[in-house]
Structure formats: C-alpha cells, structure tokens
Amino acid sequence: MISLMRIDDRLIHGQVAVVWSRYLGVNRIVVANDEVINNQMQMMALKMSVPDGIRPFFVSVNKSIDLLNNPKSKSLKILVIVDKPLDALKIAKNVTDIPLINLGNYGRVNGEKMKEKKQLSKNVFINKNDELILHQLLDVGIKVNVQPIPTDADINLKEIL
C-alpha cells in the first residue's frame, strides 16, 4: 500500500530518509526515476541514506506503476519518491490507490534560471511547463500537499498554485 508520493528532486535525504519515513512508518522506499536507475554511483549514495529496516528499490518509471500495481505491494507500506512533477503525473494516472502527493523540494537544483520561476514556497520554485504538469497532477484527483516535513504546514496546491 503505498503511502505518499513525493516530489523532490534530491530523492532520498534527511527529510525523506529519516523524518517522512519514520513518521509514516514506511519499510519501503521506491525511487522510481529513469536516470538514477543508470547511475550507479548516485544509486550506492542513495542507498546510503535510507534506514535500517527500510528496503530501498530503484526502478524507472515505467517499473514503478507495474510494481506499484502488483498486488504484492498491498501488504507493504511504500513511500514513492520522484523529482519532478511529470513523472508524478505518469504514475499518478496509471497506478490507484495513491493517498496524497507531497510536493516537498523542487526547481532549485536543476541550474535553471530562478528569475523565470515562480516561487509556490520556500522549497518549492516552479517553471511554466512544471506549472502546466502540476494543473495536470490536480486534474488527476489526488490531493497535492507542499509540506517539506510533517511538523510544517500542510498546503494544499489548489490554493497556491
């Protein structure tokens, strides 16, 4: 059962590692991202931060809604993670059950200009084309929060996008 998906597009770190994970109770992480799955070294650092007792899987996008969908995944609890809106979309339209989408850190790492993006939170800076994704997200019918940690404020997109 899969119990958030998250936006973010550090992937795994202390905000997801250590206080999502937790907080959820999560004892799995899905990274399901078409690049990471062809890097190795940014895979072995990744796994480094995941806790014990969590078993981390790193599969592309596509693997991901197949896995997401085997009824096996049922009896787990899945934290699903991506880093950026359009992959959010594609699984968010092929797989049910997703509960809420976090929208947590995003469009401060991928070097593009910051004076063209529109800042939706502290964490949070988007493009027009992310904009557009992100309207798309909303029309799917799952709730997108933007909340960094669990102790923040919980936002719903609707009202900032």
Given for the second form:
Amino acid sequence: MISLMRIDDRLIHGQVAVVWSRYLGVNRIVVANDEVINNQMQMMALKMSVPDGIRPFFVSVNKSIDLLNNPKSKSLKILVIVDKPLDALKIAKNVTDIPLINLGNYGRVNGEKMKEKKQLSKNVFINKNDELILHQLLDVGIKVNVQPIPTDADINLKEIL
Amino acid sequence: MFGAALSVAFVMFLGNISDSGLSDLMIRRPLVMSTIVGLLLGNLQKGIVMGASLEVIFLGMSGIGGAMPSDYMTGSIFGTAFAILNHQGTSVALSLAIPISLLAVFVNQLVIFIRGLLVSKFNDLADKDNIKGIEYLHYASIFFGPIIYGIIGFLGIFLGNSSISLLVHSIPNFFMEGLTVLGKILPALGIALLINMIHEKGNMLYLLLGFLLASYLKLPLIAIALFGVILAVIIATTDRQILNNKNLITDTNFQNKESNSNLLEEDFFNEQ
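Beyond the form predicted on its own, can we have the form predicted together with the partner chain?
Zooming out: every chain and molecule, the one shown earlier first.
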C-alpha cells in the first residue's frame, strides 16, 4: 500500500528519511526517477541517509508503476518519492491507490532563474510549465498538499495554485 | 574572570568548528564539551558529572538539516561554566543549560542564514573562474560560525557571570530542591526522545535487558555499558559475516544479467 507520494527535488534527505518515514511508519522508500538510476554515486549517497528497517529502492518511473501496481505491494507500506511534478503526474495517472501527494521542496535547486518563478510556499517555487502540470495533477483527483514536514501546516495545493 | 571567559570562548570555538570544519567528530556533545569546560575551569570531576547528566537529557536531540530543536552544545558549555564558576551543583547546570540551549538556536539560525547568503557570491566567483576566491570564501564560511560562537562564549562569561551569579544566589531553597527533582526526571525525557527516534521492534529488547540488569542484578551503569559494548561487538561481527555471505550470493546473481529485473522485484517484495 502506498502511504504517500512526495515531490521533493532533493529526493531522500532528513525531512524525508527521518521525519516522514517515521511519521508514516513505512518499510519501503521507492525513488522513481529516470536520472538518478544511472548515477551510482548519488544513489549511494541517498541510500546512506535511510534509517534501519526501511529499504530504499531506486527505479525508473515506468518500473515504479509496475512495482506499485503489483498486488503484492498491498502488504507493504511504501513512500514514493519523485523529484518533479511531471513524474508525479505520470505515476498518479497509472497507479490507483495513492492516498495523498505531498509537495515538499521544489524549484530551488535546479539552477533556473529564480526571478521568473512564482513562489507557492516557503519551499516551493514553480515556473509556467510546472504550473500547468500541477493543474493536471490536481485534475487526477488525488489530494495534493504542501507540507514540508508533518508538524507544519497542511495546505491544500488547490487553494494556493 | 578574563581567563575563564577565554577558556569558554575556546571551547565554544572548538565545538562549533568540529561541526563546520572537521566533519563533526561528535565532540559537540555535552559529554565532551562539559568535560573540557571542567578541565579548563579547574574542576574536571564536576565537568564530567555535569556533562554526563546533560548528555542523557539531550541524548535524543539531533538537528535535521537546518532545523535544530535546541543548541545543546552552547547550553551545556554555559550551564557547566556558570555552575562551576558559582560553585553550584548539577541542578544549577541543568536549569541554566536548557533555557540557554533554546535561546542559542537563534544564533545558529543566524549563522546558517548568513552562510546561505554566500551562495550567490560563490556562484559569481564560479562564473568568473576564480578558484582562489572560492577557496578563500570556503575558509571564511568555515571559520565565521565558530568565531561568532567564540565571541558569544567570551562575552557571555565576561559580562554575564555577575548577573547569573546574582540570579543563582537569589534562588530560594525550596525552588532549588524542585530543580534538583526536575533534574532527575529530565533524563527520562531524554531517553524517551531518543527512543522516539530509533525505536524498532527488535531493539527494544536491549532496553529491557539493560533495565533488568539494573533492577534485578543491581549492576552499576558502567558495568551495564561494558556488557553493552561486548554485545555490540558480537552482533556487529555476526552482521558483517551475514552481509559478506549475502554479497557473495548477489555477486553470482549479477553474472546472470537477464534475471536482473526479476531480482529487483523479488528483493522488493521480500519481507525483511
């Protein structure tokens, strides 16, 4: 069962590995990303931050859809992490039982001109294209919230986009 | 007082640079910091005792990214220093360390904020291919925080000790007794915070084991800690052996590349 899908352009880091995973009590973290699976170094670094008892998996976006749709996934508690709304949209369209999509950190580290971006919250910055994709993501019908860690306010993306 | 202030400034500097410049050797922990403060202020024994008491309270505290719940390093250095300089016991150290550590978070936030401002400067230098400049700026950002902490350490003791001393001496006796009791409860909170971070089905057994050793066999804590070390070495050795064997198996599997994608699924759904 999927506990949460998180959009976070830093993938696994303290907020995800320690806070969310403990809060949700997951036993699998699936990083669905087409770039990181070709980067041994980055995968190694990301794996290091995962606490004991939780197993991280790095797969392509397509592969993650297969894994998550496998009936055997029902018996696991999975946290899915993607680094951009486009990947989230792809997964949300093809996987049925996602209870919540969480927009954590986005748009600060990918080196685009910050001035042209719209700031949605403290940690989320989007450009025109992102905005379009997020609207499509909302249209899928799954709740999308903006909440860096569980103790922060739970803001519905619908209200601020 | 000048010498004491200088010593505390040095410990503050050392503790902070161990994090920003020496890959965090864990010497920022109260256990180490208070001991060094005790050594420099001429009361090593008191320093160790206070360090240990503070360590249990802050055991479960660890900052995640920039979000630091309380700056236990600054709190324990000042708490210990004030208590030793005013010839007070552990309870005073504890009751000063906690509010100070909460206040000192703001210093940490400020240092992180200013370091963040340097990022655009780094970008500029990178655009201009100014490698020397980047190097210097790196050193500046390593030393900037520790120097701020050192100055705070110096001023805190040099200017603050007389008022803290006045405060400590004006605390009524019944209140002091209350603080002593509180100081005995706080370690439970520290342990609880730690358990909250690391609890796992398997490892709660070890806590129970330690508890039984203490309550039935009346073993002192040091004896239990030593047994713990032996147990840890045994478990780590077996774990390593298991891991080695596992790697052997996966290595042979990797030679058979076609089954790779099935392997991932098998691994993913394998309960562990």
